[in-house]
Every structure is written in structure tokens, then in C-alpha cells.
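So this first bit is one chain, no partners, the form predicted alone, shown in C-alpha cells.
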Amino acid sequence: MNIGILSIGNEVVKGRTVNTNASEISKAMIENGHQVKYIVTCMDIPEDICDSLRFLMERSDVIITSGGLGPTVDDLTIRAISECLNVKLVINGDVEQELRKRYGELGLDFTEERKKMAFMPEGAEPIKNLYGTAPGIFMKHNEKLIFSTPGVPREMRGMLAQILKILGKGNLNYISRDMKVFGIMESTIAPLEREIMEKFQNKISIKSHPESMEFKDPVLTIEFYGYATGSDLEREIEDAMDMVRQHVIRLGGRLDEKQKS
């Protein structure tokens, strides 16, 4: 399945909060055989949430949102999704009962702000929050699957296993290998990268990551990666790496292949 990830929050857009949630969700999806196509970030504004959701729904089978599920005035994700999809917002009786019980055990009133966390789009199912209060949601809409998780990393993380259980294992095997190259400029290796991708008909992607200055003692980590449904990709990646090895040695560079993933 193609996955689209939507991170929601003014603090993420402003850079106050580092978007670790998107990285963790993406990594979990890829490791379980799914392909992440897009990661989108938007502010806590219903119109922006809707625009982002529509963008992802046009391009993805599954959308996973993070952020905006809590009791405060800026937690607008669930209402925005309901309005965007023209689905009625309703109280989930089981969630309301659970929330009343939990706050009651603490001797706290069940305020409107706390009750807000029991509202969901009609037909949506709650995802249990193992480490917090606000539940996540799971819903189907026009053959798309939509999951919403909290923005608190620990709470989001606790829902990932539940989401992966619903999705099941994908059929893509993500393969990645790293090679560190010393003494060769990125601009020198670039034509070979293009040649390799053309030779393997873009089944293999190559990305060079400079770790120093281009003109002074250049160091590159070159990543070879791709998605496989068969058994040939690993061999082809090894062939591509061998082409780079020969090229680097011919140019007088050095290799370090201790790092592999």
C-alpha cells in the first residue's frame, strides 16, 4: 500500500518541535513492506488540514495523521477531518464512558474539554491510547484508510503496532546498502550514479550524502536502495556497488563498507 503521512501542529511547522513522529511512522511502514510516498506538514488550521488531507487522499491508499487529538482549543484534527469528508461528528459512547471513568477515579469533573476527546467521525473506530488519554481513530472513506494518532511521540508510538495489525504485512521488501567513499567529489561520482540508475532502469536508487566540503578532503556516504517484490534486487544492488568500487579505485579514492543497513 502507498502511505501518506500528515503531521499537524503549529509547533512542527514553526520548527519548535522536531518532527520525529513522521520519521518513526515512515520507518515502521517501510519495514513492514509498505511504501511511503508523501510526508506533509500543516498548521492547526481546519482549512489547511483539509487541503493536506485531500492532497494525500488523491495520491495514497492509506493516510496516517499525527497531532491535534487532545482537549485544548488548538486540537482540531478530528473536527477538521469530519468537515472535510462531510461526515457527521458524533460521540463514541464507549470512549465517553471510559473517559468518564478515568477522570472520575481521579476525582475530576468530566468537562466539555474532556468530553471533546470522545467525538469521532461517524463510523470511525477508536484506537486505544496505551500511554495517554485521547484515543486515535481508524476510518474508511471512499476506499481509503485513514488513521489519526496523537502528536505526543510516546502515545503515537503506542498506536503504531495497532495500525500495522490492521494494515497487515505489505509485499515490498525494502533493501538498502551504504558505502563510504573518501577522496572523491560528489560532482565526480554524479555521472556514474546516473549511468547506474539508467542501466538498472531505475529499480535501484542511489543517493550520495556529502559529509565534508566538496573541495577539501571530500567524504561521501553513498546509499543504494530500492523496493523488491522478487529476489533479484539484492544482487543488482551488489552489481551497482561493484561499479562504484571499480570507479573509485580507478580514480584513486578509498572505500569503507563497514556500515550496512
The other form holds:
There are 2 protein chains.
Amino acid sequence: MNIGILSIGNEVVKGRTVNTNASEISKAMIENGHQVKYIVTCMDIPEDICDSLRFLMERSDVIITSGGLGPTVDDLTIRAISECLNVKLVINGDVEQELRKRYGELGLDFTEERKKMAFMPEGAEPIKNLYGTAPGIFMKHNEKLIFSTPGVPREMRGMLAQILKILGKGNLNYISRDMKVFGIMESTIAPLEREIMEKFQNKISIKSHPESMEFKDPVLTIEFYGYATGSDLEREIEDAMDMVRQHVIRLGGRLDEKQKS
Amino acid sequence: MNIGILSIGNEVVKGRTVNTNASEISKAMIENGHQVKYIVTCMDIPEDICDSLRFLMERSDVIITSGGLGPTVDDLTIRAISECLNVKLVINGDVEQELRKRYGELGLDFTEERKKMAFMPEGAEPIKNLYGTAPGIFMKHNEKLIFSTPGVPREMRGMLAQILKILGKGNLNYISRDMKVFGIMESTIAPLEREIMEKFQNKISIKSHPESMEFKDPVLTIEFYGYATGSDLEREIEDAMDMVRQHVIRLGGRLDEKQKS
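Would you generate the structure of this protein in the form predicted together with a further copy of the same chain, following the form predicted alone above?
Once more the chain from above appears, this time first in line as the rest of the complex follows.
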């Protein structure tokens, strides 16, 4: 499945909160055989949420949102999705009962703010919040699957396994290996990277991440990765890495390797 | 100015690299009186870069991209922007001369990969890369300003002051204060948040960030913020915070405050 991620929250747009949620969602999806195409971050404004959702729905099969599910006035995601897709907002009886019970046990009223967390687009199913209060939602709309998770990282994280259970395993086997190279400029290795990618018909991507200055003791982390459908990719990545290793040694550089999946 | 940020790179979409660049760019812009509206992250695919750029150009005055400026085969940002906006890609004589000189001093050939970094859309101006090789670019297109910076954080960071010099100061004075609250649920504080925001006619936003579970020793960081054009906001935020302080104490909660700008 091709996945789009929508991060909702003024704090993320403002840079107050670094968007670790999107990275975690993306990693979890890729490790389970799916692909991620776009990540959009927008403010807590229903029109912006709708705009972003539409952009992603036109480009992906699955949308995973995070942020904006709680009891406060800026938690607008569910309402925004309902209005955007023109689906009625209805109260989910099971969620309402559960929330009413949890607050009731503490002797607290079931206020409008608390009840708000039981509303979801008609036809949507709740996703259990293992580490918080507001449930996530899962819905189908025009052949697209939409999941909404909270913005609090541990609450979002607690929903990933449930989302992956619904999505199932994808058919892509993501393989990634790292190689650290000292003393070779990125621009020196660039032609070989192109050559290798052509040799392997672009099944392997090679990406050099400079970790220092090109002109002064260059250090590169070179990533070799690809999405295998068959069984050859692992060996091909090993071959590609060998070509780079030999080239680096020939040019007088040094190597230091670690594995990254 | 209303700013859109475009983060370009498979490593960001895949979650390998957490998008700290977008946060840093956003913070720098907001601290200088501008507003940030959307952050889009896309892969190193020219069509996706173009798609994202169009989305942002329809919604913002200024676009700041990061990533994809280097010498390697996956550094496609400049070409993608040129093709997307239908602007010819031309070599910048000054940049070419500078790069030729720097590589020449090391006795290195001025290869195609190195020369590539001197190309930019016709009419664009280079932005000096203080900590690396590939220059950034600045261009105007249909009343929009587009800045492109590298993906390597220190190289991007080295361009922020130059970008802000071109943009100038914005007219918004962003003010933000934090208050930490112990022992009060987010759903308990929610009605007061709404009430205060209404009282101040939505000039002040109040956002509670839960740092633990609602039902078990709740801890909230409550952020009070706004964009002032006049001089009243600071005082109004202080008033709003007082209202919350009193409410928290009345309900038996505890306070711990720090300042965040």
C-alpha cells in the first residue's frame, strides 16, 4: 500500500514539536512492506486539514493522521475529516459508554468536552487508545483507508500495531545497509553511485549523507537500499557495496560499516 | 509573510531522518515575524517535488525548500523546480568560477557532478553555503519567493540568516509562554481554555500538551501564544495565564512555570 501521512498541530508547524511521529509511522509502515509517499503537516484549522487530506487522498491509498483527537477546543481532526468528506458525525455508543464509565469511576461528570471524544464519522470504527483517552478512528472512504491517531507520541505508538493488523503485511521487502566512508568527497563518489544504480536498473538506491565538509576531512554515510519483491535484492546490495568498497580503497579512503534495517 | 516549507528527501519520507530542518526553518521564520502555514515532505522524485511545490505556492507567499542540492544523482531539487516552473536551467558564472577554483586548488577535475551544483533556474540568485559546497538559490516566480537550501542541517542553518535578510522582518510579534500543570486532566481544563480564547477573541491560543495519562497523575504543559500586531498581547497573555492559575489552584492542582519564546 502507498501511504500518506498527515501531521496535524500548530505546535508541529511552528517547529515547537519536532515531527518524530511522522518518522515513527513511516518506519513502521515500511518495515511492514508498505511504502510512504508524502508527509504533510498542517495547523489545527479545519480547512487546512481538509486541503491536506485531499492532497494526500489523491496520491495515496491509505492516509494516517496524527494529532487533534483530544477534548480541547483545538482538537478538530475528527470534525474536519467528517466535514471534508461530507460524512455525518455520529456518536459511537461503545466509546461513549467506555468513556462515561472511566470518568464516572473517578466521580467526574461526563462533560461535553469528554463526550466529544466519542464522536466519529458515520461508519468509522474506533481504534483503542492504550495509553490515553481519545480513541483513534479507522474508516473507508472512496476506496481509501483513513486512520486517525492522537498526537501524543506514546498514544500514537500504541495504535500502530492495531493499524498494521488492519492493513496487513505489504508485499515490499525493504532492505537498507549503511557504509561509512572517510576521506572521499561526495562529488568524487557521485559518478560511481550513478553507474551502480544504472547497473542494477534502479532497483537499488544509493544515497550519500555528508557528515562533514566536502573540502575538509570528508565523512559520508552511504546508504544502499531498495524494495525487494523477489529474493535477489540482498545479494545485489552486497554486490553494489563491494563496488563502492573497492573504489574507496583504490582512492585511498577508509571504511567503517554498520548495518541498518 | 506566509511561508510554506518543502522538505525533499527519501530519507525524511522513510523516517530515517527526523525532520529537524523544517522545525528549525519554521522557528527562525516565526521568531522574525513571519507565519508558517504548511510543511510538505516528499521524495527525490521530480514529479513529486513539482506537485508539492505547486500545493505550497497556491497557499503561501514564500516557499523554502531543503534537500536535494548536492552533486549526486538523487540531488534533483533544482532541476525539478526549473522544469516545474518552466524556467530554463542555466549555469551561474560566479558559482561555476568559485567551485572550479575550490576543486582546482585541491588538484581535482571539475567533473559534471561538480559542475551540476552551479546550475540554477534562469534569474535565480545563489545563496552562499557557509558550511558546504552546493549553494542555495533564491528566485521570484509569479509574485512568489522561492528559496532552496541543502538538506545537511548545518548547511541549511548557514543560509537562514541570508534568507531572513532578503525577506526582512515580518510584522507579527510571536509571543509564547508555557505553564506546567500537575494533577488536572486535560478534559477538566478544556472548558476554561475555550472560555479564555473566546474572551480574548481568539487572539490568544491556548494549547495543552499532555505529558502523561489523563487518568493517572495527569501532567499538562499549557502553551499560551499569539501573534501580536499591537502591544497588548503580552499583557493579555499574562491575564489569560492568571485565569488558568487561579482555576488550577481552586481545583487542587499544582503549577510549575517556565518561559518559552
